[in-house]
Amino acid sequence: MKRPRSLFVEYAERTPEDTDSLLALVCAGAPEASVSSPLRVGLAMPALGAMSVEAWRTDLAIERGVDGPVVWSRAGDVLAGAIALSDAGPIAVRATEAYRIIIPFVRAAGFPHLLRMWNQFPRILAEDQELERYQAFCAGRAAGFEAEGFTLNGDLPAASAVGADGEGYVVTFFASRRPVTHVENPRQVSAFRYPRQYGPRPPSFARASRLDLDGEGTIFVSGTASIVGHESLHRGDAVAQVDETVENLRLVYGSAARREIGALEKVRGAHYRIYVKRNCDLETIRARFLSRIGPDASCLWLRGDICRDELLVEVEMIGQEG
C-alpha cells in the first residue's frame, strides 16, 4: 500500500481541476500580490515558461480557514498560510507587522516551528528612508522575529525575499507541529551573520530547513545565488553565476540531506523555482542551469528582482529524502 504523504509539490501550466488535496496554490502573473481563500497566493511576477502554478498537496484530511489577515490550511503536522499587506509606507514597518501577526498565529494554532517563508514586494532595490528597500525589509523582519523571542542565531527558517512587479507585500509560510532542522552552507557566511555593509540588520533566514515526516525528509533550500562567503561573484556573467549558484545548492542540499550530493540531477523529486532578473538573460540562464541539473528537471521560471543589484538569478530548491 502506498504510504500517504503529508506534503508534496507539483508544478502545472494552469490551475488544477483537482482541488480536494490542495493545501496551497501559488500562481504567477497576478497583477498585484494577493491572498485569497481557500489558500491561493498570487505572485506579481510573470512566468517565463509553460509552468505558472505551484500546487502544494497532501494525502491527509485538510482543514481550511481565515484568522484575521491570515489565510491558512492545515493537514497532519503541517500548516500553510499567507498574509497580504499594503507595501505603502516604510517596508520595515510592514515587515515587522507581518511577522508579529504570523508568529503568534502559528504558535496559537499549535504549529510553532516555522519551516519556510517567502516574501514578495515591489521595488526591492529602491530607496526607503535612506536604505535600499531590501535592507529596510531585513531590519523590519529582524525586529519582528526579536519581538517574538527569536535569537536570530540558528533558530530561523529557510526563506526568500524577491522583488515583484505589482503592488502589495505578501508573506507565504509553512509551519510544523514537529521540530524543524535548520541548515547552513559550508562555503557561505550565515546570512544572519553578514557584516554591516549589507545593512543595519543582517538577513534573518537559514540556508535550508528540513522537516522529517512519514519516514522521509522534506528539504527547503532558501533563495540561493552566486555568493561565496558573503560576497557576490561574477558581476555581469550569467553563466558563471549559474555555476556558482548550482554549487551552493549542491552543498547546502547535501548538508540538509546528510549525504554527499555529487550532482543535483540525482536528487529524487527535486523542484526548482528560478527567478531571472532580466529577460535578455533567460535563455542563457535556462540552458546553463538545465545542463547542470538535467533537462527534465521540474522548474518554475519567474521574472523577479533579486536582492542585490549585481545578481542576475536566484534559485530555490525543494527535495525529499527517505
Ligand code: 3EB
Second form
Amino acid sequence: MKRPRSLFVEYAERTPEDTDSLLALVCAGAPEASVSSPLRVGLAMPALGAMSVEAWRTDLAIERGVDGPVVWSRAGDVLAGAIALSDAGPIAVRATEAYRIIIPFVRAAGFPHLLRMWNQFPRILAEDQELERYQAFCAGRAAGFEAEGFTLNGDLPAASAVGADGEGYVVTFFASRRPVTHVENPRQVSAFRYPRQYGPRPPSFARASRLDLDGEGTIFVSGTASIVGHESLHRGDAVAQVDETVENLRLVYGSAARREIGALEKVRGAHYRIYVKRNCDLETIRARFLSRIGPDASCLWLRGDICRDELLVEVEMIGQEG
Ligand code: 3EB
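Take the protein just shown as the form predicted on its own and give its structure as the form predicted together with ligand 3EB.
Complete assembly follows, chain above in first position.
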C-alpha cells in the first residue's frame, strides 16, 4: 500500500468533485477576493490557461473550522488558512491587521511555524501615502511580524504578493506544528535585506521554505522574478525575464532540495504558478517558460500585477523531494 501523504497539490480545470481529501481550494477568476468554508479562496485573477484551480490535498483526516475572520483546515502537522479583509484605506494598516490576526491564530492552534503565505490585493502599484501600495504593504507587514516577536531575519515564511483585479485583500497561509527550514538564493540579496530604495521597510519573506514530514520534503519557492542582487534585470524583455527567473528558481530550488539541479526540466512532479502582467506577453512567456521547464510540467497561469513596474512575470514553485 502507498504511504499516506500529509500534503500534496494538483491543478484542475474546475472545482473537483472529490472534496473529502481537500485541505484547501484556490480558485482563480472570482469577481472579488473571497474566502469561504470549507476552505476555499477565490482569487480575483483570471486564469490564462486550461487550469483554474489549485487543489491542496491530504491522505490524513481533516478538521475544518472558522475562527473569527480565519477560515482553516488542518491535517496531521499542517494547517491551511485564509483571511479576507477589505483593501480600503492604507494597505499598511490592513497588512498589519492581517498578520496580527494570523500569527496569534497559528500559535494558539499549535501550528506556530509559518511555512508559506500568499498576499493578493488590487492596485499594487497605485500611490498610497506617498509610496507605491506594495511598498506601503511591506511596511505594514513588517510591522505586523515585528509586533508578534519576529526578528525579520531568517525567521520569515516563503511568500508572494501579487496584484489582483477585484476588490479585497486576501492572505492565504500554511503553517506547521514542526519547524520549517528557510532557504535563500545565493544570487539574490535576501528580500528582508533589500536597501531603502525599494521602500521604507524591506519585504518580509524567505526565498523558499521546506517542510520535512514522513521522510519527504515539501518545498515552497516564493514568488520569483527577474531580480539579481536586488535589481530588476531586462526591463521590457519578457524572454530574458523568463530566463533570469528560471535561473533563480533553479538555484533556490536546488538549495532547498540540497542537490545540484542541472536544469529545472529535471525536477519531476513540480508545480508552477505563473503570474503574467500583460496578456500581450502571454504567448511569448508561455513558449519560453515551457521550453525551459519541459512541456509536461504542471502549470497554473494567472493574470496578476507584479510588485515592481518593470517586471512582466513572476513564478512560484512547489516541489517534493523523497
Ligand atoms: C522579489 O523578489 C519579487 O513581498 O511577499 C516575490 C515574492 C516578491 C514575495 C512579497 C515579493 C514578495 O522581490 C517580488
